[in-house]
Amino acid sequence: MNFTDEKNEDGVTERGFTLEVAGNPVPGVLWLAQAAEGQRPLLLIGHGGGRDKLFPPLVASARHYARALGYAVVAIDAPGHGARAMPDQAARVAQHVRHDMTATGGLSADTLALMMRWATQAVPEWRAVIDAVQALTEVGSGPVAYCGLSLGTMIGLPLLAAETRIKVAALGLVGLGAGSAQLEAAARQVSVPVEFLMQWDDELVPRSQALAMYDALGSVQKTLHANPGRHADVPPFERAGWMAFFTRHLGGIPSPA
């Protein structure tokens, strides 16, 4: 892992990083309140698509966990996202969501493809992520949770099928329909509690689609939270709950021995 920057501001340090996986620069940022020391839980952030690690709304939520919980909360630029896209790719991207949008009344079979090779991609990727940052000894080996809606919860589910650190996660606005099997077989693995958030009026991901996939989740421990409105309207309140949902399974920073 390569620090890249660092600036320290209300009492958290943000750093850059790239870690190399695969032959591929994967850029990334870890927040942690600043002198911290010692083991504490790590929060994963997934960013939706056409967004990134610096999107600001995450960026606010990453601050927020690292400054109110002492967590460390680390993002990084999914697959053909942020500093990984191509100059015309993001473009392209969004020209095929809004296609799907207004022609088909939910993502199409070619943009599902592409965003589920993003997730394989970025499955081997997170997990180098986790093994460099808990090896930090400001971090250590303490328990791990995921957060990520829409393209973050396609990458969330296999991540969450192949790795056991993780122990919590909250998804949503994501799907079944044609072309799932891969998120199905992923979700149906799925065992550690899940809080699952959909739009009710969501004009990407279908009402019985959306119902589908979480009736898929494998895990015992799992609710659902449905609010009306679109994809992106999602209430500030359903983020700000995630922090009591996450302080449930996780706690906060153990005391010292």
Second form
Protein chains: 2
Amino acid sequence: MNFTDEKNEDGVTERGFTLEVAGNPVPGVLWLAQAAEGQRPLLLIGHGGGRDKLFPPLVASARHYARALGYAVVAIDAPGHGARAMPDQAARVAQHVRHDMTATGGLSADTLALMMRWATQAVPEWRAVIDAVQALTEVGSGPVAYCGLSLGTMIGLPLLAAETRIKVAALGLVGLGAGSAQLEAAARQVSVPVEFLMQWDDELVPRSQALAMYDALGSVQKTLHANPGRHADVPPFERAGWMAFFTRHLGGIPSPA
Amino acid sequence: MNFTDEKNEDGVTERGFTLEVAGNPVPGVLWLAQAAEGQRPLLLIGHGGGRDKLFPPLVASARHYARALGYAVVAIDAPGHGARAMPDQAARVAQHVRHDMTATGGLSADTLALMMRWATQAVPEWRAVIDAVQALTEVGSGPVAYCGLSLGTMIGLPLLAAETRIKVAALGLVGLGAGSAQLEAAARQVSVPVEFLMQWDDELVPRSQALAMYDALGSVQKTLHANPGRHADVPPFERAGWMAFFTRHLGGIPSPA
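Okay, that one was the form predicted on its own. Can I see the form predicted together with another copy of the chain too?
After this comes the whole thing, all chains and molecules, with the earlier chain placed first.
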């Protein structure tokens, strides 16, 4: 894990890094309260399709978790995204998704297949990131939480199925339809507490498919949250509510400030 | 409004009262922080079927709202419940509901019709209680919140449709099926922010009926929460979460303690 840059602001240290996994350099960011020492919970944030590790709302919430709860927080660029995106590919994907948004029946088989290839690649990347970050003495081997919507959930489900260090997860904006047998199998293997978010009028995920995904989750403790609106209209209070959800399961550690 | 008794405990004053509405004495309880002065939000708590205004979890949460947020909190016995129950009637209703719980398809038309008669009677009772409680200088004309599940929602929906002083509501455990045209009409008239709770394996409310009720709510801001389990298995964190929901919409006032 090579740290590439560091920035200190409002009591939070933000460090960029690169970690090589299976020959690919994976770019990421780690947020920690300044002067953090010793073991603490680790929160993994998976961005959505077309976003990246420095999507401003993601960064704002990462900083808040680090400052207010003392969590270590890490985000990486998913395959095909952020510093890993090839401009041609990004344009092609955006075109795919724009097309799906105006069609009926949710994500097309093409878009879904591409995203599932990314998810399959992302799982060992996230696992290597957990190894590397927890090896830092200022993070340590505390409990791990995952949050991510849409593409962040397509990656999160197989990651949760594979990775026993993750103890709680906030997911959503993904459904079960044709071509999602792999996602369904992963969902059924999930056993940790999950908060699952859907949008009632999601143009990419038909209502019945989102409900079927919630139903398929293997967790004994799983809560569905739904709000009116389209795919991108998740109300801000939902992400804010994840903090109470994670704290309920992992606790917080006192802010060093 | 005649106060009948008073108890002070842990900084909260609990006063029993009776208010006559349309010739019926309605028994209630009012909780306030000791030494409360001036206007504050008012929370109405509607109990479920077979419960009453002194159901211990209701009392615990009323005391918490009064102490931690400074809200005035009031509960009344619904028609046919608590101090208003006739033993024969209570036994008959319990038998109805036990029967419905073992049948399929949710509440029977008989049970539903009885509950809707209670709801119709309860609406003017609650409105008179708001008048009387807000006339107290230590409560005043602040915003009003309502919470109540099951029977508390069958009463809450027509109350919300009729009463513009209520600005936010937590509801749930009621569906839309055969015989619920009156409830559906009320739901469509509701316009304030609502958090609507359902149980994924509710033996009294089929899943599709609960989803239809959420869908029918007229509010622009409405959030659905679902959890696995039967009608009575609502996880404690859901009621605890109402506090954040109400505070988000009505604020809190500093505890006098």
